[in-house]
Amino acid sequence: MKDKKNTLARLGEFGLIRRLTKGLKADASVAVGPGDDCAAIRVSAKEYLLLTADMLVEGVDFFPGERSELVGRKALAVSLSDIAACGGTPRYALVSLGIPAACPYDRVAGIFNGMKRLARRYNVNIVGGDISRCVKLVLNISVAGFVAKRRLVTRSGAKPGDVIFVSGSLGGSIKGRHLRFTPRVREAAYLTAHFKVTSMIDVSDGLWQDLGHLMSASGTGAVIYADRLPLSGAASGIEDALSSGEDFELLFTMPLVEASRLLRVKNGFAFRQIGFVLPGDSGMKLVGKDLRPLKVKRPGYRHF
């Protein structure tokens, strides 16, 4: 008889990650390990090396009818977004491809061309990788970047009273923006250079779920004001903005004094205040204009 308690569907994506990473040991060179947007490795007294990896699978993260160049662009962009979420600058990439034998050359070449164009835009060097035969098309990208020690931002620094911001509009990404989004590298560099950012993550699996990662890592709660959520023109409503994911905007927190300063400065960015960090025993709350609690029906995307 099968043990249903140990199926991936029962464990869930994050339960699986917790089990696999439990008991991992790292030496003193590892400043940040599993559980954040990037690993951070001490390479000098003033700088960290950032490492991240993302896998995109045909039929899950992209589909056969989508433009090859845009698929390749997305594959690299999601990793650049991770580097941005830690306040860093991406520099090097490794590209590994799993390719069906019947896949047309033009499809693969187009995907790689999309990666190369984005790499040039962000001064990222593609320095190697691997190719293997696969049942379906799989793109695995690893990116290395750097961040000054004083500018490193993780998920775990939010404090009660901090203001919660998002860097742009939310929702409706499946209608095309999930292939064309802009990794917020410039925005992250600006924020970490001029302000004290206490925690940050990129919105890949839905704002509500990714906010939960920030709050869990920080041991805090949060309140989000539904009427302050910046909906994109393609969003179908609040639930879409909270849950559909693949917006790849920065979700970040900062002290009230810093937040007031950010809102006063004309910087050309679309930072929007959407809520506040609460004590840990407060949980996560979504409220409407009348401050009545609203229910979040679907917290975000999970693979299992």
Contents of the next structure:
Number of protein chains: 2
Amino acid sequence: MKDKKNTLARLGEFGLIRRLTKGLKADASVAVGPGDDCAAIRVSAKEYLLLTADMLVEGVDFFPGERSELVGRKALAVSLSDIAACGGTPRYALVSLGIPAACPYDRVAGIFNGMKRLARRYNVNIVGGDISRCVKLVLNISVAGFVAKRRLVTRSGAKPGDVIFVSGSLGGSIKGRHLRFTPRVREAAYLTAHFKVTSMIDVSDGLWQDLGHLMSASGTGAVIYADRLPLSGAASGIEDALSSGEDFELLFTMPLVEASRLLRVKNGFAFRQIGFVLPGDSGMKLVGKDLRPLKVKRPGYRHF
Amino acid sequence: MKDKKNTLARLGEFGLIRRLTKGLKADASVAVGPGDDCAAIRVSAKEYLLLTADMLVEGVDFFPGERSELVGRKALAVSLSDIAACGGTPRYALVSLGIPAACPYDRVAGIFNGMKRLARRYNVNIVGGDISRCVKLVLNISVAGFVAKRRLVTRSGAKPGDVIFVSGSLGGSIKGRHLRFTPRVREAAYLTAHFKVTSMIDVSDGLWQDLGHLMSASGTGAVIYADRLPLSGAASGIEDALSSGEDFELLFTMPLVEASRLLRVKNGFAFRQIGFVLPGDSGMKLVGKDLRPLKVKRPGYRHF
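Return the form predicted in complex with a further copy of the same chain of this protein as a structure block, the form predicted alone having already been given.
Complete assembly follows, chain above in first position.
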């Protein structure tokens, strides 16, 4: 009986979001609403205000044995990564903490210190928040930032023929990098300042799944070369690089001419071309060197 | 042994916030940082961006038996109340949901519908958020809004001799009003448009405790006339009106001349004068009709 109920386990995170936000209206000041890495709000002639929020729960997104400073660092970093994915600069953070009554002060202080340190490095001001009692530690960070209008990148601008890139390397994040990853704020600033980036997302639920979000928002398909995926030292293989979550790398697209230029200029960043955008009816394909299709077994991280 | 530990139960919410935010730095763009109802950010010549966040936890701030629509309504309303307390207009909301895997879809949809309905009424756009798995339902709402610079009200501007007012009525909120209260956005807009409001806060933790926040931020004391407190129909008495949480009324101060004008003009709102601001060394006093001091037994709601 139980699994017949309309539970979240059955709907899944994205099914749930689709249903909840269906028919949600926004006024003309909202340039980008729910469903992208950030919301973008028209606030001045030249800039958008970017808004994003992330909730991390103990036992799901971090664990009791993990170092407090790193847990706090991560909680903020995931939101900075969202701002980066839209091409923006993070500026202000609100920190909400749900804390068990018996939680030692040192745990909370350590988490907050980890946030403070990362905030300082990225010139982000922690300007407020809330504290509540909860059976588990829950951290919710909301970040506000800005992006020049001509530099805003969403998920929906990819065009067939664009080249698909990813920053850094993929896979095995669970072995430690998920707590220490660098939010790609500088990479995004570099890209949007010098190139025409047509679409971008940060890889939080596994490359294949997030590529799916990018392509479905753009109404396009994609072909990915398996042998071009940049595997991290901790990755167990291609499947891991495709499906394991929390890489927090940038996945983005740009026209061929731009892409060629990106590959030729020295910039100190690691951007790897991994495939091409295809027309929408082509679907998403993973191919080997000989272009023969390969199977993707695990599509990505599921929250429910 | 246990109660000797440095737990949150021992520090209390406000002790914890004081310790966490000690030494927190902000750049020149931050006009108001942590410790007020909202943060205020310099974004243009005429306006501040206001940012606020509130976390509500099932079993603490709302309960399984309570109607989903009302729970969602409340979650958004508490943040609208914070924006109101700074004199601002709420505009954008981010909704983070921590949801047990077995939670029925209807519960989540009902909560979200309650938010949507209230958002529509106040012209607030729900522009994004996050969903995570959690053992208890956790709702975190962040709201961004704007306030004209000359209309920003903080907690710290009360001056000795100012009159203390409260909107609406107090006490007994737990009997139902805590789920159905009206965030005083319109009242705040009226007040800041027509009067010089020197300080303001929303009453979330009980009048006496929140008056303490207002007076300590302003470096002032206060005298409150017990017989002038506007008791709600659900209030059990003066103690209840002083100490029970979640009234979400506006508590504010203005100079005598302004106060007199407020009492003389017809505006359709319920503002009650309840006392005076005193010099800082006078402390906070509750008095009877004959000005004899009365004792306040319970100072207000404690989160830990």
